[in-house]
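Have a look below at one chain only, the form predicted alone, in structure tokens format.
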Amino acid sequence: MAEPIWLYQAGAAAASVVGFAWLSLAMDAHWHQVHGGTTPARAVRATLRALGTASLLASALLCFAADRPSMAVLVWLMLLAGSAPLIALTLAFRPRLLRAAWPWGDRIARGR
């Protein structure tokens, strides 16, 4: 039985991007580009820092799952290459496409 390579690569994609906008969340600067005035509670941007580092660490588990490693690093390192100037265009043009990455921000940080 053939393995789904192609599963694993496109999960290690979407963790990447994810990661990264977990990541960019969890600063000021970009949060009040994305869900306006408010500023993250204290635990907010510690569990998006978290996520971030997990889904990047997942992102390059799920590498070494579809290739050998030499190919796995490569093909990682790419993929982190695409997916940092991916969020911050979309900082910069469309950011309130990231409120996708977490929908329920301006509830948690104003405390409701």
The other form holds:
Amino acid sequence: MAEPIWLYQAGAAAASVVGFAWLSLAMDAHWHQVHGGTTPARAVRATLRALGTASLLASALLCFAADRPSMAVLVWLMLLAGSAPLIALTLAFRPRLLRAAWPWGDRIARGR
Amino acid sequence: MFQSFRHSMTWLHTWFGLTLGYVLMVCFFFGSLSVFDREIDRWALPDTRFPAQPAPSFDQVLKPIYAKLKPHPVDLAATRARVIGELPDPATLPMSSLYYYTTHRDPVLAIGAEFDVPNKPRDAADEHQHVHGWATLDPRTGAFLSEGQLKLGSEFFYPMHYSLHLNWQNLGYWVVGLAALVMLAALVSGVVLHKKIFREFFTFRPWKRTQRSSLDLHNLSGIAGLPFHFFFAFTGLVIFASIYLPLAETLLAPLHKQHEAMEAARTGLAHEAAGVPAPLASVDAMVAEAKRRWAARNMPGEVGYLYINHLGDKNGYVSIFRAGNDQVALVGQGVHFEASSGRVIREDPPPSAVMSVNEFLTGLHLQHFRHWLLRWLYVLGGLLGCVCIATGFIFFVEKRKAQHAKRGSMGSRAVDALAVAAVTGMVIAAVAMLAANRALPADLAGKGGWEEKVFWGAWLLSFIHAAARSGPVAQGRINPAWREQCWALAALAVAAVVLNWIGTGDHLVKTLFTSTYWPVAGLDLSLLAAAAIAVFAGRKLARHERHARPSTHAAPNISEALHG
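Could I see the form predicted in complex with the partner chain next, after the form predicted alone?
Now the full complex is given, and it begins with the chain already shown.
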């Protein structure tokens, strides 16, 4: 019984981190930090935004699966509060790590 | 007065933040420590390092212990000042009510009682005069914890975050309440100021000059933690609403009294004693019945709070509340029994909408639930608040110190020295207190008092040091006290871990692997993490100072020189 709850919580945390990674890549300045001197194509940007939003929602759903609603709301908001600075710090110190969230930056740039 | 709304918001944000930011820093940092107050207690009192226990049998274990509980000398002295005539021998005072309180994180049990006094009060409005007694005991043996030992977490760090230990006239509560109110204003004005809130959501540029990067971090920590900051300031005010607006004791006192009487009539829980003696039925049987009823409602659980009123009287009743391990509300699902017979008088109905909101808001802040992930996230939220305030100070100083240096003003020097004391100094004081706790012998008389002296002494020293070293700020450079206090903090944190190891034999290999004890392991690891961060910050600052030094002779504009 205890194990799935732990898994849900880990999943919720991961989804909120990845969600913010995608949302940050949809911004020109951060895409530039991660993928070098390019900007994302319009379709890519829309995809990243949609993925990011969906991932944050998935994080919320996983929180609600793990805990009763009154508690889940708190966990979700606090996961968001933790994930956003984590992405900002990654962008500041190790931006290349975020290529893992969207590895196709260079190829699209070259294709244009 | 101001050219625009944004100008007025800037003014409000800057000056309110600067004046009350120091208080908020204390609230956020010690609030973060309070999340693990019980664990800090275990670390500070090695005698209490055993697993959490449910409350023991009342009939077998606790009843004889309550018989030994006496009015506390501190409260006796306070009561003596409020009544006419000399108090009778405290040993003869009859106990009129008692309670115990425990959570899933408490190996020890907190108990307390009220004793009736026959004296008339000096102030006629002071109706109920009681003397209180309280103690903490080891529920396995029934032994009281020795007096004079301070529970550092729950008795010092925890009250620090809402009262600042300024108890005269409740001054600390008022200062903190004002700071919380100001913080709500600072949050709103901060959002108004921050034009590109979404465009700069992930922006942190440590390579830019200090003024810019500290503002980045200020915005980032402020926005990411916004719901947390807002709700903690707001719920903190809700919790102490009755202190700030004591309506029930002042304007609405007659109505409040009438409400109490009507409530007693409605619930069957007598407001006054009958004056007819009666025995106490088995409390263990009542606890068993309460647990059965919780399980029947699909909410099985342990007792969190037990309260017996009108002890030994025909109107006596026993109220048993479930510990809120799995809910946001603190305790709940009360079941009330007639003390003399053990008959159920009443089972609390599900709370009304208003009560649920209140329970949710207070429980959200006080967080006695069992949810380790959320507890750590709360620590993170609190530390984000500290980062937000500290970077606000740094931004203030960075923005002005070059101008102040030109004008010869001392303003940024003073703000900077206070900021050092509020950031590194505060952490140094807390860690020094932990180190002192392990260095001082356990049987030292008044040990808790010495620990408090170390805390305030260390903090004062840090401020004096920061002020004494603030000369470079007047020339537009960095105060070397920042770096020096980082080193001091790192050394103290490592010393605290080592002293704990030497004094108790509980080193990390043991508390993590061979006989796992998370409360102690967690605090040791947190101290080491603090030391690592302090070393990291100290090295960064040293590099900054080296870069800054040569250019100061040539370039008057230090902010650019720092990164040039």
